[in-house]
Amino acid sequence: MFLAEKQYVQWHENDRDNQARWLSESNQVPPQRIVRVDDTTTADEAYRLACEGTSMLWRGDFHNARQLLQALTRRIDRTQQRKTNKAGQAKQAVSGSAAIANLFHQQRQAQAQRAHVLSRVLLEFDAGYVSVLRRAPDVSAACSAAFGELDEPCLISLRDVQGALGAAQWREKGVPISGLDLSIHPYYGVFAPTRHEYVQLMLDAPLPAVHDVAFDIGTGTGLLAIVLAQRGVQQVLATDLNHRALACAQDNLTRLELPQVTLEQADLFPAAAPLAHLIVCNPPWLPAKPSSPLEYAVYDQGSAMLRRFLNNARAHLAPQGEVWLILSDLAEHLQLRSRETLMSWFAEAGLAVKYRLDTQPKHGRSQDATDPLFAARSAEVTSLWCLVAQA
């Protein structure tokens, strides 16, 4: 169901050539260099190979592979900590605004390098995601849900397999949503609403006098569409480009028996729809380049999605209708976008601010004083901007 265009990887092992389907959630190209590793491979040797760009096909005990990945993580963390300490010393010679922006970009580069190294440990599976490794768990259901049914052998990074197993647990247990007395069940590849302080803003904001039709643009798990439906909106049209998100949203809507919500695969606004009395959007909050499909929920390069949404919202808005834009100001504290720029985009789109509701985050990173970006994270405010058409 979710498999992309087929790619294959070749490697030489045991005096013969081998081939298998290549699966990568982060869309990494098939590895060019693959060596066989097992329980005798040291963490230092594996770290050196990974940093050199060599992928390692694991042939030992499954649990030992997990321990190797943990050892690689510790080595990456030590290396990055040394770089962070040097960056902190260099920060003293750079002005405040430039320093915080540089630090953010350095962290993004470090995260990309971390993912690059950790993705080098590979596992081979037979058709149906069956593993012959010692003590390997049954991952067939989790991998089928994440990557789609598969009738041929494949190679997948251990990190992606762990992600599939974790997603299966999230999907089964659900994410409790404060203030709603319900849980949202995210799918693999769909951003989980673990931060949902904005839900209370959605509950506190007064609905427009007429609220028969509402749009939820970029619905993801369907959470905001669910809030609108539970608040009494008669017809909610929810859109998303991601087919995984649409399947996830439909599952959540079915669980909660909310037939007044209709899903549509669309780039922003639904086609051939009536004008909306309320348009809700929770776009990616940070104007930076995403490095994986999941990051499209967080990063919006050049604020392109946000600007397209604003510039087209008025054309889909009924008279006296409202736009509710859920947006964090973290980008402002990171010096990636100014408040003046945001306000100018509202004006250029023919929208005016009717009111704004604010809340402060409560997640762990906003309280972690050891985070190099703590000053920005601790000052973050999430807002619901109520926008209306300019007179």
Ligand SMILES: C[S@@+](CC[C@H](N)C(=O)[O-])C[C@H]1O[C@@H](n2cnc3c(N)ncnc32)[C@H](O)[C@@H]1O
Given for the second form:
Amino acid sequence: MFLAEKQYVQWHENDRDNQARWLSESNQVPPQRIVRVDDTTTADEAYRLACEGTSMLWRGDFHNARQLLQALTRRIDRTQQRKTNKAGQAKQAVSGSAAIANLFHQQRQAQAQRAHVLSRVLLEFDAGYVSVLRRAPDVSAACSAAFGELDEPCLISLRDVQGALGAAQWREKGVPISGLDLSIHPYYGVFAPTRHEYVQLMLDAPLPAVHDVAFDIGTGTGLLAIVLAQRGVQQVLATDLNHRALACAQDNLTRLELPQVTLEQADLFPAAAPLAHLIVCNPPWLPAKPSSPLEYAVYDQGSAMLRRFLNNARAHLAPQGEVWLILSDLAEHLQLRSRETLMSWFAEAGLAVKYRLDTQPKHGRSQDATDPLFAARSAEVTSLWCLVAQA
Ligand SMILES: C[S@@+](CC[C@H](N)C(=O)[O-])C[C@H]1O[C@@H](n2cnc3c(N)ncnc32)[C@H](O)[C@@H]1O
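Next up, the form predicted together with the named molecule. The previous block was the form predicted on its own.
Below is the entire complex, every chain and molecule, led by the chain shown above.
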């Protein structure tokens, strides 16, 4: 699921045909047309090339490449802002429940288009992620950590390199988790708990009377497994499909010296595990198609993972066991899933709601009145659903 086949790109430069490995974590296909650009290329020219689908291999000063990318970003954001304003006006004119869902899909398309254009500025690296560009910083540690070791030269978009550099900083500094006296160190490509209001729900929920064995399904950085271990659960089995998540969770567990948590690469539930007194899951919240593996933590097409989790949870529960499902209702406000549907899925899975704890997000996007999806984002509630086997 997360392993991609090696891909290569070809380009002609200085009367020679060249080839290099193509690395794109955001799933951009290998570019068909690559031209050489440098400090003499204007932002308008680069924007025109990027919009018509031509990729640009940067041969000038590294810092100028960053400035060019900023100039491209300003141009595409201006263009998209104009389109968004028009779409917002159209939404007001066409009221109705489908309008907000359409707006959400349009926003995702716009984001994909933006990523497409901005990934057109390419850098060449040798097998050790070293660039010969003037004033190029040392990105080898950040790129090796994000994309893995290489044994051949490659082309990567400057945008992906910046993503790797940003991730390396998060990984080193950590994200302080309010409510817990600790920081979590996220890795590249792993769900970063930057908005973690649901941790307080995990601290407020009363543990089942017997809570020796718990599962954390889709552990990401290991955050919820860590909460459970800190609350006194003796054996926590945490799973994820993403190998980066498992490496990241292991790092966090080692830093915090929590040997009671065991990690396993698994699709949902751990294999050959005892029945659990508590099963915790914070699944991807939005039923929409992920556009790259980096989005598997956020989007769950057709709520497939959520439904499989619910349908199989009961079989893994010990008597009097509980499921704690962490879920935001943003999908409901975006008209992507209804509350009635969610309740019917609980019932079909043989689960009943014992209680629910709610919290309201305070992150920047929920307060941004200029966001076309503000009505949905500002109304969002994140819940911990405590589910038990139906009598
Ligand atoms: C929203 S993130 C939650 C991460 C972490 N539990 C937290 O609360 O910060 C969802 C996680 O589920 C993982 N995931 C998605 N589908 C999965 C599956 N079928 N089996 C196991 N893990 C899965 C993703 O890789 C991601 O790490």
